[in-house]
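The form predicted alone is given below as one chain in C-alpha cells.
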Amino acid sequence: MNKIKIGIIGTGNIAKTHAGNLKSIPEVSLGPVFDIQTNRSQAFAQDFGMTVRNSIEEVFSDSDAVYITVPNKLHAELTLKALSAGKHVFCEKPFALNIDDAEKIVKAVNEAGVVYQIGFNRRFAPVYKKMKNFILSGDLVPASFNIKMNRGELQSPPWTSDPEVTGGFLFESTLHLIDMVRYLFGEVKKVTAVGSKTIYPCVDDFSMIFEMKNGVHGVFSSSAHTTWIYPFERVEVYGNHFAIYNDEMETVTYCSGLNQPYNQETFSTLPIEKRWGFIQEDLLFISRLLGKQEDDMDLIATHIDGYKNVELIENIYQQVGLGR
C-alpha cells in the first residue's frame, strides 16, 4: 500500500507534536520539511527522518498533504498556496486573521475539493468529549454556561503580545474556547463584549456575553496577565439539575441530579498528546485522507467553522473599539 506523504511547513513545538504523532501512524510517510530558519529545518529533519526543502513550493511538489504550523499571520497565505497546489491541508488555528482572507479560504477549499482541517485539539480532548456526549445523549440539556480561558503572560515568546503577528490575543489560546462555544452549544445569535488594554500593547482583557440561537446563554472571560494559576481553562455547563465542569484537560467533574453524588474523572495519567486531543485529531485527518468514515467525524473543525470563528472575533474587536 502506498503511504500518504506528509510535508510540514514550520518547525516549532506544535510541529514536533504532530510529527511525533504522524510518525506512529503506519499509513503515513513523513516527507519534506521547510522552515525559514534552515538550521531548524535540519534539526527537525534529523529528529523525524524527513527531508529538508528550500521552499514551500518544493514541499508541495513532494507531498500529498501538508501541515501548516507557522506563526498566525502566515496561515492564510500558506493555506491559499497549498490549496492552489491541490494539496490536502491541516492548518493550526487560527483559520485566518480577517474576514477577507477567511472568505478566500472558504472559496478555495470548496473549489479545490481537498481535505481541509483546522487544529482545534480541544474538540478531541477527553474532558470536552465527555461534555459533548452528555449533551448529545440528552442527559444534559444546557441552559447556560460560564467559561474562562486565561494566559499567565504575553512575554514568552515576545511576539505573543504583537497583534501584527498573532492577529490579537483572541486568536491565541482564547480562540480554542470560542470554538468550543459553537461546538457545544450551537450557533451564536448575539455576542456582547467589552475589553481593555491593561498591561500589554494588545487588548489583553475581555468580558463577553453569548446568546445562542437555541436560547442557551453564557459568560466568557479571558485575561492575558493572570499568572499561571490553576486552572487557566474551565468550561462550566448548567442544565436540568445537571452541572459539569473541567479543570484544564486534567479532570471533569459532574453531578447528574438533585441529591446525587458528584462524579469526577481524571485524565492526568494519559500522555499529553492524548489528554489534549492531538493524536486523535491527527488520526482523524489521516482517516479522512484514506476515505474512511470514522465515528468521530463530528469532531472535525472545517473551513466553515474557521470562517464563523473569524466572524465572531471580528465582531468582538469591533465592539471593544481599541484595535487589536
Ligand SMILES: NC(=O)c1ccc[n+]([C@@H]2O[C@H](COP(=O)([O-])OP(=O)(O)OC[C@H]3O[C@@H](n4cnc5c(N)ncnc54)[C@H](O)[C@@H]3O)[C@@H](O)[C@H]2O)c1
Contents of the next structure:
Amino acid sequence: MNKIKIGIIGTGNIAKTHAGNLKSIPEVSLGPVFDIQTNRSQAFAQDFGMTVRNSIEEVFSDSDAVYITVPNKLHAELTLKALSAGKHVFCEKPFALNIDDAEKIVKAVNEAGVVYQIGFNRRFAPVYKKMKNFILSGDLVPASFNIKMNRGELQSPPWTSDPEVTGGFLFESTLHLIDMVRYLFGEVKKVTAVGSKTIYPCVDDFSMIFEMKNGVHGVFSSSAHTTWIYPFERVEVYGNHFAIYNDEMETVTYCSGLNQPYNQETFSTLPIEKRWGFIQEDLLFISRLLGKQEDDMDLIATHIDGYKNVELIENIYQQVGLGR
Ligand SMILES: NC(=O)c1ccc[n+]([C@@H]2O[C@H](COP(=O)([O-])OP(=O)(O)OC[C@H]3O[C@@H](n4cnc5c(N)ncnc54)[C@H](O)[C@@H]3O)[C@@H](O)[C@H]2O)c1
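To complete the pair, please output the form predicted together with this ligand; the form predicted alone was given just before.
Next comes the full complex, this chain leading.
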C-alpha cells in the first residue's frame, strides 16, 4: 500500500496531538518535521519516528501533505508556500489574520486543486455533533442562542497575549465558536459588537449580537481572563420547546419537548482527542487525500469557511474600534 507521507511544520502543543492521531492511521507515514527551535523538532522527531529537516522547503520536497501548526501570524504565509509547492494542507486555525491574505489563500487553493482543511475540531466533538444532528434532522428548529467562549488566561503559550502574533483574541479561542455560529445556524446577516481592553494588551472582552440570514439570532460573549472556571465554553440553543446546551466538550444536556424529562450525555470517559474532535478531523483529512467518501465530510471546514470567518472577525474589530 502506498502511504501518504505527512510533514509537520511547528512542533509545539497541537502538533503533538495531530502526530499522535496520525501515527495510529495505517495509511499514513510520518515524514519530515521542521521547527525554528531545533531542540523541539529533535525531541518531536524522536517521539514520533520522524526526520528533522532544516527548512520548510525540505519538508515540502519530502511529503505529500503538510500540517501547519505554528503560531497564527505565520499561517497565511506558510499555507501559500505549501500550496505553491503543490502540497495538500491541513492548517490549524486561524485561516488567516486579514481579508487580503484570506483572499489569496482562497485563490491559491482553487488554483492548486489540492485538499485544504482548517483545524476546526469542535465541529466533530460529540457535544456539537449532537446539536448539529438535532438541527439537521429537523427535531430542533433553532430560534435563538446564547454562547460564551472564554479563556482562563492569555499566558500559555506566552505569544497568545500578543496581538501581533495572534491577530487578536478573537482569532484565538473565540474563533472556534464564531465558526460554530455559522456551522449550526448558517450565514450571518449582521453582527453588532462592543469590546474592551481589560487585562492584556489586546481587546480581551467582547459582547456580540448575531442576526442570521434565516432569522435565528443570538448573543455571544467572550472574555480572555476568566481563570478557567468551568465551563469555559457553552452553546445554548432554544427552539420549538426544544432546548440544548453543552458544558465544554464534557456533557450535552437537552430537553426535547414540554413535560419531557431532560437527557444528559457525558463524554468525559472518551479520550480527549476523540472528545474534542481532533482524531475525527485528522481521519477525515486522510480520507479526503485517499479519495474515500465518509460520513461527516460535508461538515469539514473548508477554505470558504476560513474566508467567511475572517470577514466576520474583521467586521467585529472595526466596530469595536480599539485595534486588535
Ligand atoms: N484547534 C485547537 O483546538 C488548537 C489548540 C491549540 C493550538 N491551536 C493552534 O495551533 C497553532 C500552534 O499552537 P500551539 O499551542 O501548538 O503553539 P506552540 O507555541 O506550542 O507551538 C508552536 C511551534 O511553532 C514553532 N515555530 C514558530 N515559528 C516557526 C517557524 N517560522 N517555522 C517553524 N516552526 C515555527 C515554535 O518554535 C513552536 O514549537 C496556533 O495557531 C493555535 O491557534 C489550535
